[in-house]
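The chain that follows stands alone, in the form predicted on its own, written as structure tokens.
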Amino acid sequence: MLRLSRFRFLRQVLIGLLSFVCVVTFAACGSGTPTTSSTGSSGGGVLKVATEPAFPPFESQGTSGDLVGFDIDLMKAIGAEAGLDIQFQSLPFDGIIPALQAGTVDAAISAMTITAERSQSVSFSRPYFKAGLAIAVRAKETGITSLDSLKNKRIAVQIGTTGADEAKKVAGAKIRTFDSAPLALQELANGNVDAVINDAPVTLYAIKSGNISGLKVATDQLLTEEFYGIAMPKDSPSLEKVNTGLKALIDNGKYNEIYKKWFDSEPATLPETAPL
């Protein structure tokens, strides 16, 4: 009887220990990185938003180290409207979509053009900015006035952008890729390439601000018409909230205020969906 009781006692202890281990294990498995369902200070959840802070005036690092720019202000305003706590994460532009697919970030705002190819990998919000590509050349250049005139020329582009895609269409072009648009534009200013194909607002801002001197836009006519969107993983539960917040900003005039702050002009009328 004594042995039997001791056996029963040890069995109960063992069962108790196993139960404790299971509870601890399941608790640890549930304590990973917060997702959009995590409650933030705004009460509606945390949204981890990727951006590449080397694309002024859309996103860049301010003198104090904080992120500044049109995209940054807009995303914060969307968060306020949608009740989302926005937390930015800096990433290289060509690493943003892989991060969305891996689930390490919940969204991305980085002057990203809505394209059919990208839409196969991620979901986009409604368009939040109308843009297009422009050709930048040195101020004294007169021979480059169109995409055709870039044949056999040296072209600098930012890796992973629609500008890089457009440059591939030029026959005989010698294409050099850079991690950021400012680096590509600086390469042009240094005389190491003949042109840069880049988003027109960013190129014009770089010329107007004087950050990179001796450049001009080759022609007033844009190479493309593009729309930027906020990218999210496929079937993201936050897509509807972001779209609702963005629409509210457009309707209540807050979007116009942010646009005028950074571009000193009236914004273009935006469609509900981007033509692909």
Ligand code: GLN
Given for the second form:
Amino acid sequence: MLRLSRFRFLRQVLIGLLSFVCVVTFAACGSGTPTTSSTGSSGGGVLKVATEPAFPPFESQGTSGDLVGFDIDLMKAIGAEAGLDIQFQSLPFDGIIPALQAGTVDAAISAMTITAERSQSVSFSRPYFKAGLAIAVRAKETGITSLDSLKNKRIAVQIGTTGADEAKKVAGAKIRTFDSAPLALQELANGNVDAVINDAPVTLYAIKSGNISGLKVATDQLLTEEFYGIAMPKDSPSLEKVNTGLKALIDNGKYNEIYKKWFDSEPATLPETAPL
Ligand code: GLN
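Taking the form predicted on its own as the starting point, write out the structure of the form predicted together with glutamine (GLN).
Now the complete complex, all chains and molecules, led by this one.
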């Protein structure tokens, strides 16, 4: 009797120990959430990178469904520099920070502005692009010439963006929120809103490429000065690698090459940190 219970006791201990080892091994393998510890084809690890591919020329879906854009080329180049195997994952823009916080992705490149508020929940790389907000209006519009002249007007914005934050500052504005910037711009072209507040390079690209017709930018002056950064979870082990890779690309001229490919001009000099 005594022997039997001792046997049972030992068996329980063994089962407990085994399951503990299993759980630890499982977590270390990262089979639940991908981490940089998993080894990719480059040998240095996989970096799962979120992006919202409806923001050309930074990220969009090419004709064969592949991701294309300045951010995509830059992230791949950083991966090559840092020995990281980049695996992109498409997410809605307003789902990116929650995904980083939950650890379901390792990083995000999505023309994301480095802001003080976002910096409380994620870590940003050094700035990789200088941008700013612009007001888009229909080509025949003459009354809207500044943020002030948007008072009581109908403004379309993309959810969760700095453009949406800017629109909230306009007294009496009727704000309509869309999942993507092209949808907001289309609403303006359709005549259902009076203006769109969006990142200038994206609005200018939409106009120039003919993706959306009958629009113009209301003022030459940008509403804000913003810097894009690659976002990572707080205390990410990849932050240093990404920053080192990005710095190398800026120094060796590859950043310039990628910039010229997408913007046909020389890039602005970038600060080491974004002024917040
Ligand atoms: N730069 C803007 C922001 O960070 C818009 C980004 C985007 O829509 N991809 O809010």
